[in-house]
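Just the one chain here, the form predicted on its own, laid out as structure tokens.
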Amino acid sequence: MTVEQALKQGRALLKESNIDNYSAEALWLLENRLGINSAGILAKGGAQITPEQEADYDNDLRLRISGVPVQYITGKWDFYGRSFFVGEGVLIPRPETEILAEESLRLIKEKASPVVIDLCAGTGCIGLTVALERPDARVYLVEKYDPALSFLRKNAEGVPNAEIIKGDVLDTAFLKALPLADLIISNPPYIKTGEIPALQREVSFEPETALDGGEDGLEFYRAIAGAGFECPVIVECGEDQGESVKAIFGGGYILRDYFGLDRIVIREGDLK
């Protein structure tokens, strides 16, 4: 089978299985298996793939058809121009979360050697992006769950200005014992507990601990606000939560995403 034939077959299988983004996902899976980018796929369309590559690609397609997110199959995903390791047990980085990273960098733009804390860090895509974009910063990444911590540690390798802390963001005493920060960042769980069973099939593969924000979806925001941080706080929120989160923090402002939906709440404060 040639590269071109494999891609055509992959697209057909995903389309028949009602995968919305079937064309791109078939390409991503093939790129991952062959170790080449889309330009390489086009350039080598007539080249033969090995039986092992064909079998592996077919297995990947079957996993995707069963509902496994493409990111878990490839084991990595891009965020803010860099690739992060992902897999079962950790939340997949979303494009809209790049707004959180970008705004975080803006908030500390004028601060020399800032101290930043990323709460509910998961893969670390937000905090590590800040650390990599600002080598003079000291970034602490807080995560509670071991499966997510394994990916966080892997992603943090070679980032000398990042430090991982295991801890529970819902523990007020723990939060108050964290280092004095110039900025608090968080993309916490914010789905209402009762809404989780109705989420799309792919999301059901992600850890419930990274999704469940309590009965009203606001549990983690109350915990963060209750810690009494005096520095600026920037958080991601659900599309209908902006005003509620702003009220929890006693003020601030809301930023909307590419679709005009509530996505970021910024509570201003004093840089130390």
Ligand code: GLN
Second form
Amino acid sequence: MTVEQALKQGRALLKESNIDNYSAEALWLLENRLGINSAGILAKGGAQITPEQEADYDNDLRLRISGVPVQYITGKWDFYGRSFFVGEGVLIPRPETEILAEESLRLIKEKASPVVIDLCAGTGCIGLTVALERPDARVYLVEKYDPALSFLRKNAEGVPNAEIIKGDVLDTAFLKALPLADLIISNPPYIKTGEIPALQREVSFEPETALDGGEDGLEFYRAIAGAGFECPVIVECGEDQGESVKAIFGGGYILRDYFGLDRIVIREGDLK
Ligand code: GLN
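Form predicted on its own already given; the form predicted in complex with glutamine (GLN) follows:
The next block holds the full complex; its first chain is the one shown before.
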């Protein structure tokens, strides 16, 4: 089978199975199996793929059809121009979370050697982006769960200004014992417990611990606000939570995402 035929067949199979983004996803799976990018796929359309590659690709397509998110099949995903390891046990970086990374960088722009803490770090995509964009910063990444920590450790390898701390953000004493920071960043779990069963099929493969923000989805914001950080705090939130999160922090402002939905709350404060 040629590269071009494999792509065509993969797309048809995903489309038939009602995968919305079938065209891009078949391409990503094929790229991943062949170890080439999309330009390579175009350039090598007539080349033959090996029977092993064909079998692996076919297996990937079946997994995708069974509902497994494409990112868990490829084992990596791009965020802010870099590739991060992802897989079962850790939340997949969302494109709208890039706004959180970008705004975080803006907030520490004028500060030399800032200290930054990313709470509920997951893959580490936000905190590690800050660490990599600002080599003079020191970034602490806090995560509680072992499966997520194993991805976080892999992603943080070779990032000298990033340090991982295992801990529970709902534990106020733990939060109060963290190093003094210039900025607290968090994309905590913020889905209401009762809404979790109705989420998209793909999301059900992601860890509930990364999604469940308690009965009203606001549990983690209360914990973070309760720790009394004096520095600026920037958090991601759900599309209907901006005002509630602002109220929990006693003020601040809301930023919206590309769809015009509440996505970020910034509580201003003093840089250390
Ligand atoms: N944005 C994610 C979703 O809608 C939720 C992530 C989170 O709870 N932090 O699936």
